[in-house]
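Let's start with one chain on its own, the form predicted on its own, as structure tokens.
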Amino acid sequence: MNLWISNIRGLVLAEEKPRKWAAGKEMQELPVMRNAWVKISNGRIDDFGLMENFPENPQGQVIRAEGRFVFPSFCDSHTHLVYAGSREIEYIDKIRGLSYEEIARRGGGILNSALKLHLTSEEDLLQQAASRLDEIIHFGTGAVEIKSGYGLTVEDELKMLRVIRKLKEISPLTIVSTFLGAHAVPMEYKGRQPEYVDLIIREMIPKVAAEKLADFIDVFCDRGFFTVEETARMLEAGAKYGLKPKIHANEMDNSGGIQIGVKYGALSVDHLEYTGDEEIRCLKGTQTMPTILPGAAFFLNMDRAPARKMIEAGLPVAFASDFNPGSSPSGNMQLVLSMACINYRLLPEEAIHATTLNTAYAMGLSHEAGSIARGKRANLFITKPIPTVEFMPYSFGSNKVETVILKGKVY
């Protein structure tokens, strides 16, 4: 059955010619069709136009959207939302002045989550993660990348990835999965880090590939985690099994993570708090999406990535949530949109591109998601009555989403 949305105050990011991303000054040019309609058929966007051309007797269900805007669903290209429990005690440690690295050295941080995950059943992990997915759906997210990385053993990394595979089967969200065995060094490998890298290369990657559990491979290439040389070895191993790279880069230092990501054709390099002129020059002219995670910088009270400088240099920029229990316990992409404007000085038009089309690209999904275009998957949301597009990031404390449509179905 067809689904029509009529009398739309503004149809946001409606594209006659779909783009893979928006970069530089182009990010300010947000297409908004006023007094519009959109037609959805078989889970995809079939057509759209002005109300003056709306058919007299549309066949199917019609939703009237007077005073409302229709947006493409947010695409969240960086999360760790499969995890066990929470880490609010570490949050108190942060308030008392301990750094992220100090907490990690005491067995907290990622290692804390790894222990909890080891003690939690696959079914329990699935139920916890499904609840988080339901929450982000109602904030407007339609596509999400989920990483492993709280396993840190062969068995537990596979357990996490199997949970993600099951979520793909049961959730209306579009989900991509990323193998992140190189998220941290387990306590039992302290002082023997090369041996853990060998374990990832010789055992984890082949088994992940054999079960077809991941779309991407990721490495935390940063001070106190994995070196550039170790990162290169793991990316090369992943490439042999068809795993395209994504990189945690330059969160703690000028680690070389951006450069190694570009060298190996990473789809995205993420975090980027320590990004200078050299890194920006390295990214220019490449197919690698710089992705900023404002929730983590906010929660950890870290320096902010130079998003404004990147855009002024002509780069595309994406913003994602980094939803995880230790450094960004929120998957609310409306909040990410607001942070992009408030903390990073993006214009609303730039921030909308950064959380939809550009994050879709950072998941390899810009052909399917991120904008309103004929043939794309019908993942979109209808706002509550709001006065302008700019109201979305301006009103940061409330949920502006009224109706969610995923794969053509209303939720």
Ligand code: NIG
Contents of the next structure:
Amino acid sequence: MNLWISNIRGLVLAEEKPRKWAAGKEMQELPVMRNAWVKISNGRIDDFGLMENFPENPQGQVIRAEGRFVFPSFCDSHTHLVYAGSREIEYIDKIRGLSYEEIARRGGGILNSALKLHLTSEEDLLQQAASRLDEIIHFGTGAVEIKSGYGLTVEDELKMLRVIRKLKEISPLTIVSTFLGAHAVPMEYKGRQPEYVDLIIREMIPKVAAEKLADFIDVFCDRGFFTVEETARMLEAGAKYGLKPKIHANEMDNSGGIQIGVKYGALSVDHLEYTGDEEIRCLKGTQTMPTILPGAAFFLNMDRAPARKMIEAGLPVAFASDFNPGSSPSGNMQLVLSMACINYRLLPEEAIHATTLNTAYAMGLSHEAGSIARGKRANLFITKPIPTVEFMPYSFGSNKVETVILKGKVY
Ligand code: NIG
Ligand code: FE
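Next up, can you give the form predicted in complex with this ligand of this protein, since the form predicted on its own came first?
Whole complex next, starting from this chain.
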């Protein structure tokens, strides 16, 4: 059956010719069709146009959207939302003045989540993650990337990835998965980091690939975590199985993470608080999407990645949530949108590109998601009555999403 949305105040990111991303100045030019309709059939966007061309007798269900905007769903290209429990104790430590790295050195941080995950059944993990998915759906997310990396043993990494695979099967969201065995060095390997890297290369990657559990490979390449040389070895091992990299880079230091990501053809390099002219030069003309995670910078009170400088240099920029229990316990992409504007000085049009079209690219979904284009999956939302597109980031903290449509169905 067809589903029509009619009388739309503004159809955001309606693309006649789908673009792979928006970069530089182009990020300001947001296509918005005024007084429009969109037709959905078989879970896909079939057509759209102006109300003056709306058919007299549309076949199927019609939702009228007077005073409302229709957006393509947010694409959240960086999350760790499969995790067990929460870590508000560390949050208190942070308020008292400990740094993220100090907490990690004491066995807190990622290792704390790894222990909790080890003690949690697959079924329980699935339930916890499913309820987080339900929450982000109502904030307007339609596609999400989820990483492993709280397992840190062969068995537990596989367990996490199997939970993600199950979520792919049962969730209306479009989900992609990333293997992040190199998220931290587990306690048992303290002082023997190269042996843990060997374990990842010799056992984890082949097993993950054999079960087809991951679409991408990630490494936390930064000061205090994995070195550039170790990252290179692991990315090479992943490449043998066709795993494209997405890298955690330059969160703690000018660590060379951006350069190594670019060298190995990473789809994205993420975090980027420590990005200088050299890194920007290195990203120019490549296929790697610089991705900023404002939730983590906000939550950890970090310096901000130089988003404006990147855009002014002609780069595309993406913004994602980093939803995780340690540095960004929120997957609310409307908040990410507001933070992109308020904290990084993106214009609303730039921020909307950064959380939809550009994040779709950063998770390998350009052909499926990120804009309203014919043939793309019908993942979109209708807002509450709002006056302008700019109202979306402006009215921070409240949920402006009224109706969610995923895979062509009202959710
Ligand atoms: O993206 N930076 C590395 N990893 C995560 C945090 C994970 C955690 O603290 O549990 C991040 O911020
Ligand atoms: Fe992360």
